[in-house]
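Only one chain is given next, in structure tokens, and it is the form predicted on its own.
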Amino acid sequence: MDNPGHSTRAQAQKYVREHFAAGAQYIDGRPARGTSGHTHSVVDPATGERVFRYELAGTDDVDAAVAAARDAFPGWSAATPGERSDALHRFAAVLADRAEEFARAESLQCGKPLKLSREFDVPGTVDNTAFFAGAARHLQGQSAGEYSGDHTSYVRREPIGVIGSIAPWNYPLQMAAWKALPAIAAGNTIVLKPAELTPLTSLLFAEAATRAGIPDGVLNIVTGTGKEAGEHLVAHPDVAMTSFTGSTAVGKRVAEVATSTVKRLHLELGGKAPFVVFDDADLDAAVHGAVAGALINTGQDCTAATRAYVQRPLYEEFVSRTADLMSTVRLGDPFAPDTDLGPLISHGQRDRVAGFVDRARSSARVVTGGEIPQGLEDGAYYLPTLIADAAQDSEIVRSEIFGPVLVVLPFDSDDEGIRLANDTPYGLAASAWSRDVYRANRATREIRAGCVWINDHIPIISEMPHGGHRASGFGKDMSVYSFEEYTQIKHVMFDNTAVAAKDWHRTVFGDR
């Protein structure tokens, strides 16, 4: 126990190998091995060490999971809102009771600092579960009314059926929750495919649902490749809806496959969030917000601050102070209590990020960072990086990097700042920094994004929706607005006249 961080890591590795020995699938209330004939490994990105090798799901596993979800749907959809609510309240309690177990597994597979898993990922998931436990009791349609004069109409809001969801590797626990909770709260059943790199907490999440008394088959996990398991899930004729979070390029393929069976589709895709600093902003707050907003989860966040536009009077000081603050961020073992920033998800992702920065050097200024830190070469680490003076049309400004890189550009007029913020195909998130309420309100109106923060960047809450515009996708996660994705509307109409021969029948036969 001389080094508590390493002791915790060893305990987490041992736990994973023992706990998931039965396989990385969870179908009809129990773990199972994949039958594709191929294996994959969970690798600790902080060390490059293989933690857990498992059998990938094949099409037969997807079929079994969909069948379990289909069989569970009649009973679960017929449960009262109160019954589903009670089950989700129990679910939240189980998650809270196992919080440390989830946090360690999340940090091990993702490389997140343990303080991020403990203080953000896990409590956010518990809160989201508790929120949907309450929201399950408020799935309401429109009030009844006599709109034709001779009939009473009302609207039923009903579950869709089996949902096939695909989640990314950057927030595996929270994404599992965002996909599953509104779906099952509304009475659907679900088959979730997590990323092959990070299946552990999705499996724990499904296991916790079973422990909470949610019926077998309501929540199933298939861990396989996108090409085999993912596409088969999206194309499956018994899957009524697909929800996908990931890159815009893969989202286009998901949409193409889903269209072949006329499925409902929900896409939360990439982002390139602008961070607009007007010249009356609190500079200290903006600098702190930029560093935190750019480096959250090592920048592997589709809402992360990636493009800072700073009005010219503040530009040079913003660049200097942001670089100084970035240089204080501590990289290291995710299980060590003093680590601020962990590795990227993989060495491949680290090299991809480094490639963006290296290509930018010829036309932009790397103010700080821009290299692999000494002493941490075994892990997928990359220094927090600030780039200044890049061209608006350059790759480093236009493309989603998904790493700890912030690009800063100046602007002159307010019109120019908002125009530059909107000069992107994406539209997921943005922030504006000003002490002028009129400036701030203009930014919220005119910046085209699904979320616009004022004088902050990143916070999310269960009660509010999350989703994008344009190439960032469509549909909402979290909040009661997510029920629009996971329910369908039915109009019910009752005749009130008890008359056999209706007046409108004459348009088909007879006279008035």
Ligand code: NAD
Given for the second form:
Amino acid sequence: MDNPGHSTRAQAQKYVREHFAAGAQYIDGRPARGTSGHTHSVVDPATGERVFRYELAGTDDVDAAVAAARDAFPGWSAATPGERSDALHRFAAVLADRAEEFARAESLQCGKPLKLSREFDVPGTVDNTAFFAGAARHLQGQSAGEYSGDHTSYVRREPIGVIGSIAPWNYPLQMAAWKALPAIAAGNTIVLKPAELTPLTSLLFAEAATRAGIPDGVLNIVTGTGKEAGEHLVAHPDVAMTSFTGSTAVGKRVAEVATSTVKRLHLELGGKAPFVVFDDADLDAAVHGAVAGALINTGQDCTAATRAYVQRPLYEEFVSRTADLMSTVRLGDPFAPDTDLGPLISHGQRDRVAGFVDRARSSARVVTGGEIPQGLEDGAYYLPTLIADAAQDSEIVRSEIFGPVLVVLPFDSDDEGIRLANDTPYGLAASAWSRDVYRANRATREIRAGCVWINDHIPIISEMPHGGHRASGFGKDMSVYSFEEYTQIKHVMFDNTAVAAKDWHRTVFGDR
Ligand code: NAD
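Taking the form predicted on its own as the starting point, write out the structure of the form predicted together with nicotinamide-adenine-dinucleotide.
In what comes next, the whole complex appears, and the chain from above leads the way.
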């Protein structure tokens, strides 16, 4: 592999080994080693090299983190919104100062091209932090009223307590931010379990919070397996809420465990986003949008465009132009400045993606890709892949692949296009492509998903909510809507009569 990024990678590896020498847990404001008795390795998916070996968290570490979060809760929840806001503003500034450190660690552990980490993951996280610094001052209950005539009622909005959060490996930094920021802005404290494959930037994030003056114990990280550390966190009696982002299969298990301890639950699960191209669409825009929307983060994006439905008159041209554009995407070293697409997260994930494509070959057409690229076999690379003519009920159309694979199917009527878009259990995101405002507006109403883009696919912004419908989960990340997850409301009722024998008492004793 041509490797102009070699020295940047070597520096990033050295930095990681030195920086995390004290362990991959962050409890009560300081790093710690896990005590499960098992180790795990962060592997660079671009080379297959082991970058960093660490001790996984066990149940004792989860207990220690929950205890630290519980102890920090009274102080943090009693801080004024202004004080929490100031701390979050300082947090945003520390993150911005250390942006390059974060970007390199994220690219090293995920194999993301450095341009994606630098231009999307890290600035998105800084912006999210700045957004919640402002939003922390706008937490409101409802105004008071005399609804009974004899009382004044009002609603207080209060934090919930210790939040136990579990995150996936595809956007480790952004997922840590999406989980932690609304929770702590609202006065909660948190224990976050990142995915075992990718703990580095969650740890840096927590360390930056301490550096910004956020009190010890407010944001804790436990890096352990899902089965041991994850389930213990979800079941923990001192954890008031579970917020989970990951696959629908694991989400179901998390829901079972959380339900048995009566916890509030927020689930951000898998997706299989449709991309609906009507016959009046700007074809050039749709082709560019499909390639970017399908390949972002090597397709390991819960909102990635995965199923393109293209109205019959545009179908063949869409297929051939999308394949042509896909084949220009440059795979390579994530640290090289001209790399567009990095590897998948692991060789296991690459083989899983290859398995989906191989099983589809007998009944669909692989137009481009469908192979491990030559010369890049050491890394977990897979060529951008376009599959046409698959059946709607086939596995490649219905299951979440989580790789650089786009399936294209034709449709005839608008009714059919929208019906097919809704024809999976998922409902996280979707896009529709049209120049006709009525058609586009119909798609926004009738496609059942948490986000519908018109003439674009992927952009997210801190001010707007992200979250699923149907098997993609419930609850929202980002925006002020996320406060609905991380706060609870309390009805406060004052008697206004100052009368001992109140009128309503006669329903219990005495006569009028
Ligand atoms: P995953 O479900 O395998 O794992 C997610 C997290 O859950 C990891 O930290 C894992 O250790 C933990 N876990 C595993 N078993 C557990 C258990 N029994 N109890 C508690 N925790 C457990 O998902 P992944 O492979 O890391 O990530 C990819 C998935 O995440 C995809 O399905 C993707 O769509 C989804 N995702 C969704 C969103 C969203 O916003 N809806 C965002 C990113 C990723």
